[in-house]
Structures are given as structure tokens and as C-alpha cells.
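Only one chain comes next, encoded as C-alpha cells, the form predicted on its own.
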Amino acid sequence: MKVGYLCTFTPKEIIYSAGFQPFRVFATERPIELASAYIQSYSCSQARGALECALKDDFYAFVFTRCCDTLMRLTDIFEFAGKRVYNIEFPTKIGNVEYYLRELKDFVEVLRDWGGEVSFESLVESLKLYRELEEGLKQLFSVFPDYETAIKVQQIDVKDAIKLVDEKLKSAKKEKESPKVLITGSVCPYPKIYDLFREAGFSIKDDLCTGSRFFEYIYPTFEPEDLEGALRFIAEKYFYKSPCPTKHYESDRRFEYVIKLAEDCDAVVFLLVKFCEPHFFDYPQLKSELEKMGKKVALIELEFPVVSTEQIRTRIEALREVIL
């Protein structure tokens, strides 16, 4: 049974363990029809375009977690739609895994209630198999960065995933080191973004949401004896992934971490949704740091379903022009 999940923040191992199929849902090139009737036409079109799935498609459940004002209270929509939901409070402010161990063993327990089991077996061996999924996606993407891959293997069951991206990995070819750009904001589901970039010339670094971020993370050095371990595990590893805006750092650790990715870069395109406030505020001060180092500085910004791939076009190739 498919639990649609919107964040990579997300517990998906837990959800795994208890013997449901994780599926991350985004935007689709769907219209949006059903979802206009809950949903303001001013939220994020990735929101928008989740519930229209959420309204449309089999689903067995939906979980959320605490991210930014609009998906937040997306939960209190779904469930007023008449979906099955949970909301994991992920703490904004990252340093208290206590708090959020607390949060973790909750949710273990309406996944029970939902009719799943989650043991101490079943989630070293989730932690396991998303570990691989991760360290492939990572070789992966130091090879040639795949964003069709990297959507899809959130959406299949892990154990395929893992084939996919082994088998891609056979036949990945490496990408050109120059000019390299990085691309930075939330959610971009449509590959066909990604491949603009490289028709103007560039290679691809990325910091997204449908990128890097699913699957860089920091992992704990201790070894899981129990469930309650295990929990741990997962809440220290969920603190230190590729930080987000929608989270509170200590040491500006959000802006070191793009600056940091941006070194080896000759130009930053900001990918933004529209309507993405944690995104846009990060937005100045990133452009103005960014410009310090000499980099070349875009903000693009998209809408779904609807994305002007020529108009898109016309300014990735003027950043291009201007590198030149």
C-alpha cells in the first residue's frame, strides 16, 4: 500500500519498515481541477499540484512533515479531503534529537495503527537498503547528475530502486566539467529542465530537492543495538542531510553549504517555484555573497504545470553568452 510522502525530510525508512511502499508525490503535468476547490490559487504550484495527485490517485496514506507554511498546512486539507494523514513535528530548529526521537516513536505507532509493523529487524534492514540507495545516487551524480532517476527511484519500491540505479551507473558516461553551473532551489520534477542546461553547454551541479538532497547526508557513527537506536539513528541522520531554508542552522550552516557547492562553479541559477517563500528569502543575501565570489547569479522561476521551456531556454542561453 502507497504512502505519499511531499518532503525529503520524511522518515521514508520507518514508513518502509512497517511494510508500506513510500512514494514521494510532486507536481504532475496534470491540469489542476480538483484541488482549485481546497486550495488557494496563490500556494505553490508543487502543493497545488500534490493535492490534485492526492485527489486523483490510490493511496493508502499520506504523511507529513513540519517544512514550510504551506505544505504544513496541507495536512489539515487532506484530512478534511478525507485522506488518512499524519504530521511528524520536525523540529524547525535543528539540535534537539530528543525531541524529535519522541516524535519518531509516535509515528511508529500510528504506523501500527495504520496495520504496519515496525520491528528492530525490519528497520536496520530499511536503513540498509536506503543507505545503498543512497551511496549509488551519490556515485551516480559524481558521474553524470540523472534527475530522471533520482524522481523515479522515490517513487518504486527501494529494493528496484537500488537495480536502476546500478544499471544506470553501468552505462552513466561522464559529464563535462565546463563551464559548470549549480543549481539551487526546492522542487523541479520535470527532467527536461535539466537537459536545457546542458543544450546551452553547461554541466550540472545541483542542490534541489529532486536532486542532491534526497539523498546527501551526514550519517551517524554509532551502530543501532535496539529500536530505540535505530530511531535514533534516524533522527541524527535526518538532522545532518543537506541542509534546507525551511530549517534553522547554527553558523549560517544553510549558506556555507551552497557557498561551499559553489566554488568550483562559474554561475548559480536560483531554480525557484513560484510562491516558494523559504526559497526567495534566502534569495538576497545567497545572490549577494555569491556575487562577492565573482559568480555569475539567475533566478528562474517556475509554475506547474505549465513550464515555458523556450522562455526558460532563452535565459539559461544568455547566462551562457555572458560566461562566455
Given for the second form:
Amino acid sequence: MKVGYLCTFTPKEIIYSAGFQPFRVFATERPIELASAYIQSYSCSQARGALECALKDDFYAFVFTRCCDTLMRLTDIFEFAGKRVYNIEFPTKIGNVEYYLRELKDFVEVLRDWGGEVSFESLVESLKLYRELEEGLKQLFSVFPDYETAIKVQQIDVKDAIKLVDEKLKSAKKEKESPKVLITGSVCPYPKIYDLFREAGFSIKDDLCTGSRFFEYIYPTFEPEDLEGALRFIAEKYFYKSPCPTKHYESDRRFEYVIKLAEDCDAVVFLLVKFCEPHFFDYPQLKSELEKMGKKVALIELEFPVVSTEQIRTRIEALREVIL
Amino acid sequence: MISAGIDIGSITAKCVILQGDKILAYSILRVKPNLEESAREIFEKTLELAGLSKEEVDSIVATGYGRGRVDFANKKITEISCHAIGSHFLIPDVGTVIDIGGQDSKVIAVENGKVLDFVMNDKCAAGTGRFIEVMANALGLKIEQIGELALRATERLKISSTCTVFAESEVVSYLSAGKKVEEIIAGVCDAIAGRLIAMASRVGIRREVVLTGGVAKNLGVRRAIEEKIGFGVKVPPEPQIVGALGAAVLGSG
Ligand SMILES: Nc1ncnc2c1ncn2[C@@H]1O[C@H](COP(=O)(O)OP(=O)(O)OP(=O)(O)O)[C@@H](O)[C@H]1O
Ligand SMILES: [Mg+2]
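Take the protein just shown as the form predicted on its own and give its structure as the form predicted together with its partner chain.
Now the complete complex, all chains and molecules, led by this one.
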């Protein structure tokens, strides 16, 4: 049974260990029809597209983790629309592991109510599988950033996902090194958009939830010995995951992270979903930091489903011409 | 060296044939749904005007949103670069190009003909030539009359809808309220200029400001832009061909 989730901070390992299929919900190619009864057209189209999926497709339940304001309110809307929903209070301010551990314990109880038992063994196995997937994707991306695969693996069984990444890795051809563009933003579930960058002559690096933010972690170094230990491992794994603008970090981790990624790039594209507040709030400051580094910066706004790719193509090709 | 620039835009196809720094011929046609055919047609027409055969043209560069469909071109370059280069060719001290076409409007920061930065409007038609065409239609006017009429208005009405479809109903409701056509038109031109200047402030406006694209021929829009930025802009004698000209310049090496 599918359990839908939206944010990369969701502990999918726990969902999987309880016998459910974690399924990352993205906006699709389908036009937004039913969702318009619940959400205005001037809000994030990833949220609108996800609701459209929830209303049309078959899910057992949905798990949210505290993220941007829109996703928080989406939790209410899903509930209002009669869906089975659970919201994990992921701390906005990163640091307090004990607090988040309690949240995760509650979540285990919720899964039990849904008919899924989480044991120490099943959770360790699930952690192992997802780590294998993450390491595989990291390897694949170091040869060729394959967004189609990175998106697909979030919607299938992790064991099949590992096999898929393995196959892709075998046939992957190294991308030429330059000019390189860093694409930063939240989600872009349409592989054709990444192709536009390649067709314009760019090689790609990303800071996206549909790319490296799905598999970039700094793993805790301890071996869990019991269920609580495994949950603690997950709490720490997600605290030290690639940072996102919806979270507050002690230091300036988010900016430092993006700036580091940009170092070997010729240009940075902010590929932002219209009305995505957390990313747009950061945009002016981050843009000026990047420009100080001598990077060419461009903003491309998307609305899902993406229809006019030719306008996007012109922006990308023009950026390529500017850095020539 | 003879080079041709072909600009397949969303509304019109343009072609310029250039020899050294002399424009031998140019032409403008409405595009057809078949872009390949439009490209061939505009090229042949311009060749005829220049009294040349295809074989005499050394290089062909395509631009505009249909640039990928000009199968006989040697090269394709975006209209961002082409408008910058074309403007620089005509007005060497250009600092900002404002290109208002049928579907897109673009503001390009330029230095010595090189693009420093640019912004484009979003996919909707508000703030573009299409917007004015829809309004002209609602008022039963020809696009060429719009500018002169706007200049005659003593008062300007406010068009506050950002969406073309809603703005059209605003225009219609002004009409039924008995407002004067020129005042409505002046309001439409003002609305276009307002959107552009908001967009332009993202890259900054530096002198000289050159207006290109078909809408640069609209005196009402031109005046509204000048009022908002507080100084005069430059408009090439045929602003609609600047993209094609830039492409031809690029092709000439
Ligand atoms: N004589 C004129 N007076 C006023 N406006 C005009 C005139 N001729 C054309 N226009 C305007 O110019 C617009 C077309 O401009 P242009 O030919 O530059 O567009 P395009 O290059 O096809 O479009 P885009 O660059 O957006 O793809 C028309 O929509 C119309 O509003
Ligand atoms: Mg044009």
C-alpha cells in the first residue's frame, strides 16, 4: 500500500520498515482540475499538483513533515478532502535531537495504528537499503546527473530502485565538464527541463529536492543497537542532510552549502516554482553573494505542469551565450 | 561578405541582408503556423528585394523563438544576444535594450554590445504586443492607429488588471461607461510601460535606452516609458528588425 509524502525530510525508512510503499508525490503532466476546488491558482503548483494526485490516485495515507507554510496548510486541506494524514513535527530549528526522537516514536505508533509494525530488525534493514540507494545515486550523479532516475526511484520499491540505479550506472557516460551550471531550487519533477540545459551545452550540478537533496547526507557514525537507537540514527541523519531554506541552522549552513556547490560552476540558475516563499526569500541575498564570486546568475520561474518550454529554452540559451 | 539574419518571432518573421555595415534589404511578414515555410518565404522575399540569389549569401543566422526551425541557417542565436548586438550596431552607446515583441518583452543590460544581464516577462501576454492587439481589437482599432490616438488623450484611465483577459473586460466596461477611446488607449499604453519598468528595475536602467521590437513603433508606449524613466529613449528607424539585424551582424563574423 502506498503512503504518499512530499518533503525529502520525511523518514521514508520508517514508512518502508512498517511494510508500506513510500511514494514521493510530485505534480504531474496532468492539468490541475480537481485541486482547484481547494487551492487558489496563485499558490505553489507543486502543492496543487500533489493535491491533484491525492484526489485522483490511490493512496493509503499521506505523511507530511513540517516544511514550508504552504505544505503545512496542505496537510489541513488533505484532511479536509477526506484523506488519511499524519503530520510529523520536524523541528524548524535544527538541533534538538531528543525532541525529534519523541516525534519519531509517536510516528511509529501511528504506523502501528495503520496496521504496520516497525521492528528494530526491519528498520535497520530499511536504513541499509536506503543508504545503498543513496550511495548508488551519488555515484551515478558523479558520472552523469540522471534526473529521470532520481525522480523515478522515489516512487518505487527501494530494492527495485537500487537495481535501476545499478543498471543506469553501467551505461552512464561521463558528462563533459564545462561550462557547468548549478541549478538551485525546490523541486522540478520534469526531466525535459534538465534536458534543455544539456541541449544548450551546459553540464549540470544541482541543489534540488528532485536531485542531490534526495541523497546527500552526512550519516551518523554510531551503529544503532535497539529501536530507539535506530530512530535516533534517523533523527541525526535528517538533521545533517543537505540543507533546505525552510529550516533554521545554527550557522549559515544553507548559504555556505550553495556557495560551495557553486565554486566550480560558471553560472547559477535559480529554478524556482512560482510562489515558493522560502526560496524566494533567500534569492536576493544568495544571488548577490554568488555575483560577488563572479558567477552569472539567472532566475527561471516554473509553474507546473510546465507547458511553454520554448521560453525556458531561450532563457537558458541566452545565459549560455552570456558566459561565452 | 554578405550575411542574412532571420528572426522568426511569435507574431512576425523578419529578415535583414547585410553587406559590411550596409543594410541591403529587409522585410517583415506575419508568421504562419508552419515556421519552416515562414522562414523560407521571408528569406526569399528579402533576397528578391536585395536583387540577390541564395548562393550570394555567405552566412545565415537564425534567431527568435522559431530559430530552431530555420533548417537552412548556419547558426542559431537567441534574440537576447541579437537585440543587444543589433542595437549596438545602430546606437553604439546603448546601455539598455527594451524589446517588446508580440509574446515576450525583454530588458537587456548591454555594454559594448555584450549582454551583461537580462530579464524576460513570463509566459502570459500582459505587457506585450499581443496585449495591445487584444485591446485594439476590443476597441475596433488598427494597431498602427493606437500610438497617435494615445498621444491625443488629455486624461489617462487606469487599467489595473494584470491579466490580458481581465484587462479586456475592463476596457469593455470603460466603453460602456462612455469613456473616450483615446483615454482608454492611453491607459493601455501606460499599463504596458508600467509592467516593463517594474521588470527593468531588476537589471537596472542605464543610458542610452533603446526600444526595439514592433511595439517600439507605438508612440503611446514610447511616451509612457519616457515619462516613467524620466529621460528620452532612442528608437531605431525600423525597430522591428533589430533582432534580425543583430543576427546578420553576428553572421558577418
Ligand atoms: N506600426 C505599428 N504600430 C504599433 N505597434 C505595432 C506596429 N507594428 C507592429 N506593432 C506591434 O508589434 C507587435 C509585434 O512585434 P514583433 O514583430 O517585434 O514581435 P515578435 O518578434 O514576432 O514577437 P516575440 O519577440 O515576442 O516572439 C505586435 O503585437 C504589435 O503590437
Ligand atoms: Mg521578437
